[in-house]
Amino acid sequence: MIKNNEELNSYLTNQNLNEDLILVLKTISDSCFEISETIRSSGINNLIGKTGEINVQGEKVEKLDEYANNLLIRNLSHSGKVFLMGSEEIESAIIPNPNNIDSEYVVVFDPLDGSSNIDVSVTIGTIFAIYKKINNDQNDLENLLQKGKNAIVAGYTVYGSSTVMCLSSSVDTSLFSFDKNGRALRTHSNIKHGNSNIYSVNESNWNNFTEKDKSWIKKLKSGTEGEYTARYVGSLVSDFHRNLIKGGVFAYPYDSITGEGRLRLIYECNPLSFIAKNTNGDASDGERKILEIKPSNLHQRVGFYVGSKKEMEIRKKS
């Protein structure tokens, strides 16, 4: 645990969070700083490239993915305050080691979002959400298969030109930057979704979009609904962060041919949707509110639209 992190300590205490939850959040903060420092020197330390393993998503595992995942699991386990964890990189529920059977909190995370961009130094990040356990059975997946609206706190950290951590609850959403000693210093408070006209869509998937989505995007890009600018990084956490600050909407629709989404409900969509709700934004899978969807499995994928309510309303009318 990084010492003398007074500003973060004071902020978390003022959110009326209990001591155990504060410790979990401080552990995540410290872990993200450590991930940031490791990313900064990853080329020097031979952490760029594949491990040779395939994860539960059927994707080749990046060395930094594995590092970030193992670090979060280890640090959250050693906090003594986490009952159960879920990771995008792990097929099943993760029981802390040492076991914390009396702890209250369940943590889910995408340890390194956008990891396909690691080798070209594009912004990547960590996404997480924290829930209270439903029961005392660590083998009961219902503790992890909670609706997003049940989250207590959610957040993300972006590792880009600077390392920025977002913490969001129903009380406040704030941004923090890390100094060279790992202290999280608050730079923005009471964040609300920006109002710039930006749309973030991977248009290479155009042929697989539904007619509704094609009509919607045409309205945005043609100017009939305003002068929209396209901005797409390809790291969800980076695209979301930019749109949160500046405004606009991110979308990764269902594939109209396969009927499947790309992004993971529990580890990506729920945390970011929770933040969107707390900052006057909105999120859906195209039909349903993301935060109201009951997950059917740990790695469920959904269509995802998140950002300004204005763009959501335009889509409804398309």
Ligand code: AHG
Given for the second form:
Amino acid sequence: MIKNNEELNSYLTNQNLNEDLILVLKTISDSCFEISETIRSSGINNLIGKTGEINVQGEKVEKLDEYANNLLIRNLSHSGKVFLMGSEEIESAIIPNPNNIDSEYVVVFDPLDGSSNIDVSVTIGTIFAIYKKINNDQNDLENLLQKGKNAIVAGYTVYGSSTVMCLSSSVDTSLFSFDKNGRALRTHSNIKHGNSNIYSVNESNWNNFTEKDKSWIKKLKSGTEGEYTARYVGSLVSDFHRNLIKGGVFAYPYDSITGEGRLRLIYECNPLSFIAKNTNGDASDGERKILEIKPSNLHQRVGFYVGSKKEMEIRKKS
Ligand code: AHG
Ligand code: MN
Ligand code: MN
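Output block for the form predicted together with the ligand, input the form predicted on its own:
Then the entire complex follows, led off by the chain already shown.
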């Protein structure tokens, strides 16, 4: 545990969060700092490249995916306060070792988002959300298959030009930076969505967009709704972070030909949708509020629209 992390301690205490939950959040903060440090020097520590494994998503696992995943599982298990975990990298529910059967909290995470950007030193991140367990059965997936609206706290870290951690509850959403000792120092409080005109869409998928989405994006481009510019990092967490601070919308629609979504409801969409809601933004799968969707399986993928309400409203009318 990072020593003298007083600013984070007092922030979490002032949020009236339960002591156990505070320990879980401090564990995540410490883990993210460690991941950040490791990423910074990954090129000289043989941590760039693939492991040779294929994960449950059918994607080639990067060494840093595996590293971040193992670190979070180990540290959260050792916190003693986590009942169950779910990770984008792991097919089934993760029961902590030691077992912590009496603990309350369920943590879900995308240990490293934006894996395709690792080997080109472009911003990547970690995304997470914390829930309370529903029952005392660690083998009951219902503890993980909770609607996003049940989240108590969600957050992310972006490992970008600087490392920034966002923590969000219904009371407050704040940003933190780490000092060289790993202490999280608050830089922004009570964050609300900005109002710049930005859209973040991978337009190479254009031919598989619905007519509604094509008409929406054409509207954003046309200038009738204000001058828009496009920004697409290809790491959801970075695109979300930029749009939160500056304003704008991120969209990764369902593929209208296959009906498939790209992004994972539990590990990516729910945490960011929870943050969007707390910061006066909005999130949907095109039809339904993301936070109202009952997950049907641990790795369900959905269409995802998240960001400022303004662009969501323009889409409704498109
Ligand atoms: P991950 O690295 O966790 O698998 O997630 C990658 C996701 C997301 O970060 C990003 O927005 C999206 O994949 C990019 O997909 P495209 O390359 O199809 O644009
Ligand atoms: Mn991801
Ligand atoms: Mn990932």
